[in-house]
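The chain below stands alone and is given in C-alpha cells; this is the form predicted alone.
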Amino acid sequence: MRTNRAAMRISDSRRDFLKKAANITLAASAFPLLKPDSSHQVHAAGKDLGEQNPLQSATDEQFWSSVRGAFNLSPRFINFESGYYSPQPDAGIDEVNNQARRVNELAAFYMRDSWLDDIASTTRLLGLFAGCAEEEILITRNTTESLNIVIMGLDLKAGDEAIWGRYEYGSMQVAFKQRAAREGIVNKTLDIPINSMSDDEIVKTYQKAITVDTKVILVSHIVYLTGQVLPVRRICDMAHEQGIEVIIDGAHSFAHLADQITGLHGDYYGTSLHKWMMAPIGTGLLYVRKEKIKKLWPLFGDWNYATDKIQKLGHFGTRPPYLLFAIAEAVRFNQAIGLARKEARLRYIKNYWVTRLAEVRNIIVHTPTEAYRSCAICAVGIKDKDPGELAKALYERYQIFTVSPGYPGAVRICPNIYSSIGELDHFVAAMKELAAES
C-alpha cells in the first residue's frame, strides 16, 4: 500500500507539471509560483502595469520590488555576481526540495517508471520557452558541458582550422586546444580589442581571417568578461555563406536577452540555466540544428551514436530528476515576468549606475553602452587600482559582493531583477569614493 500511494503522490505531481507545460504563455501579472507571502503584492504590482511597454515598466520600482519578494536574499552583501549563479526564486528552491522528497521515496520505481517521461516534458517546455524545436535541444548540467559535446563532437582533421576570440571562456578555449595537441587541428585566435571596434568591424575581422581550411567558429553571444553582446546573428549569416558552421557561447544571453536560439543562425548553441534564468545549479541547454546533430560524435558512449535523434548526445548516467521540475519552475517564472521587460530592465539598472559613474574622475567604464551592444553586465575600473583589491574594497569596506574575472583593470557588475535602486545607489557612492582615493 505504501508503494502504490507514493506512486500515487508522483503521478499527481506528474500531472502539476504537464499542466505547468501547457499553461506556459502567462500574463506578466500571473505570478501563482511567487512565495504566499508575496504573491498578492506582485499580482497587484503586475495588475498596475496595465498596457505599458517593456520600456516604461523597466522603471516601475513598485512592480520590481514585487519581483525581488520572491527571493530569499542574504543581508551579508549586496549579490553583483550574477554571471557566476543567480539565486533562484524560492518557488524553484521549494520545488526542488519537494520533488528530491517524493523520487527519494520512490527511488528506483521513480526512475524506471518515470524520468524519462519528465525528461521529454521539461525538453518540450524548454523548447516553446527558448523557441526551438523539442528535437534540437538537450538538457545538461551547464555550458561547459553542452559546448564540449560540440567541440569534441565535431569530424575535424589535422589542418581543420577553428577560428576563436581572446576573449571566450577558457573551457571552450581548452577544449579546442585539446583538440590541436590530440588530433592536429589549427586554432585561429584573435587577438583583438572588441570594445572599441563596431559591430562592422568585429564582423569584418572574422571575416578576413577565414580560409579554405576554416571549418568552425566559437563567438560569445555575450562576452564573460565585460558583458559586451557581440553581432553573432550577422557572423553566422557571414560564415554560412562560405560553408562555416558557428557555435554560440549563450552562457550569459539566454533568459537575459529576449532573442530566441533559432533567430540567431547558429548551429550550435550552449547555455547554463543556472545564471540569468535563474534555475538550480546543474542545469543547462544544448541545442543543436536539425541536421547537424547525425554527424556530431557523442562526448559520452551511446549505441545510438550514428542516428539523428539528439538523446544520443545525453548519456550521461544517473542524474538528480527533481531538478527537471524546477527548470520548469524558472520557465514560468521568467514567462510570467516577460523576457522583453526582463532585458529591458537590465539594461536600465545597468544604465543607472553607469552613467552615474561614466564620467567621475579615475573611473572607466571598459564595456560599450549603447542599448544594442550591452545589457546588464559591465566591467568598470579605478585607473591604477588593481581590480582583485577594488573587488577586495567593495566587499570589505561597502558590503557589496563582485569579482575580477580578468578583464584587465576592470571588476564585473552583475546585477539582476531582484537587485534595488537603494543598492545601485550605494555601489555609486562606494566607487565616487574610492576613486577620490586613488
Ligand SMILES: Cc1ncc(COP(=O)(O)O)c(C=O)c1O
Given for the second form:
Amino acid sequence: MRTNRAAMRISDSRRDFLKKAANITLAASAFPLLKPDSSHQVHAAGKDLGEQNPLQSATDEQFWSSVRGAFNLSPRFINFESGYYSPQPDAGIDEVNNQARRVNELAAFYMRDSWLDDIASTTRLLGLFAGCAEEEILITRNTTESLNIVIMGLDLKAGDEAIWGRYEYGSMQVAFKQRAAREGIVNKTLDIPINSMSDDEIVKTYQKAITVDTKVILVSHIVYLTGQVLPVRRICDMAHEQGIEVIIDGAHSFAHLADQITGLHGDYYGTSLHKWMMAPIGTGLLYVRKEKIKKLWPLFGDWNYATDKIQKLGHFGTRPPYLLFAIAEAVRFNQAIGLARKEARLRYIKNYWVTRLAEVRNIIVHTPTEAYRSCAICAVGIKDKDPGELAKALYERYQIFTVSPGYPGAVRICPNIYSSIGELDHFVAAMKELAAES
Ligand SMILES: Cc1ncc(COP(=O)(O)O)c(C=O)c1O
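We have the form predicted alone; now please give the form predicted in complex with the named molecule.
Every chain and every other molecule in the complex is listed next, the one we just looked at coming first.
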C-alpha cells in the first residue's frame, strides 16, 4: 500500500522532480519555469539581456554579477582553481542537503521504491542537456570512473595498439599501462609540443602514429595542463576512416564549451559533472556510442541488463541518490545561463587577463589564445620562476588560489562564471608586481 506518509512524500517529491524535468524539455527556446532559487535569479537577470547575442552578453557585468550572487564564495581567497572542481550554486548545495535529509528519513524505502526511477529521470534530463540519447549515457562518479570503464572494457588483445599523448591525464595513462602489463597491449605515446603546433599538424601527428595494429586513440578535448582545446572532431573523423575508435576525455569541456557530445564524433566520452557543470562533487557522465556498447566488457560485473544496454556498465552498487536531484538543479542552472553565453563569458574573462599580461616583461603565456584553441583555462608563468613558488606567492601575498599541475614553468589559471572583473584586475596587478621582481 502506498498510502503511508513516507510514500506520500516520495510521490510528491517525484512529481516535483518530474515536473522540473519536464520543464527542462521546454527550455530550448524558453527558459524553464523555475522555483525561487539561484537559477531563478539568474533567469530573471537573463531577461534583461533582451536580444543580446552570446558575445554581447559576455561583457554584461550586471548579468554576471547576478550569476556571481548565486554562489556562496569563500571570502578567504579568490578561487582560480575551477579545474579541479567548481563550487555549486547555493540552490545546488541546498538540493543536496534537502534531498539527503529526505532520503535519510526514508532510507531503504526510498531506495527500493524510487531510486532506479530517479536515476532514469535524471539520465533522461542529462541526455537532453548533453544532446545524446539516454540509451547512450550513464551517470557515474567522475571522469576517472567513466574512462576506466571504457579503457578496461575495450576488447583488446596482446599486440593491439593504443595511441595517446603524454599530456593525457595520469589516471587514463595508468589504466592503459595496466592493460599493457597484464594483457600485452602496446601503448604508443606521442611526445609532441602541441602548444606550438597548428591543428593540422596535431591531426597529422596522430595520423602518422597509426599502424595496422592501432585500435584506439585517447585524446583530451581540453588539455588539463594548459587549457588547450584539441581538434578532437577532426581526430575522430581521421581515425574512423581507418577503422580506429576514439575515446574523448571531456573532463574539462563539458558545460565549458557549448559543443554537444555527439557533435564531437567520438565513440566514447567521459566527464566530471563537478567541474564546469557545477553539479555536486562525485558526479560524472559516460557516453558510449550505441553500436559500441555491445562489445564493451563491464568493469563491474552485471547480470541485470542485456549486453547492448549501457546500464550493464553501471553496476556500481549503492551510492548517494540525493546527488541526482542536484544534477537536475545544475542542468537548470546551466540552462538559465545558456551554454553559448557561458562559453563566450569564459573565453572573455580569459582574454581579459591574458591581453593585459601578454606583453609584460618576464611573463610567458603557454596556451594558444585563438578563440577555437582555448576558453577559460590558460597556463601562465614568469621567466625563471618556479611555478610552485609562483602559486605560493599568489596565494600568500595576494590571496589568489591557483596551482601548478605539471606544465613546465606555468601555473594554471581557471576562473569561472562567478569570477569578477575586480578579481581579474587584482590578478593582473599581482602578476605584474611578481614579474617585475623576477
Ligand atoms: C583531463 C582530465 N581527465 C580526468 C580527470 C579526472 O577527473 P576526476 O578526478 O573528476 O575523475 C581530470 C582531473 O582534473 C582531468 O583534468
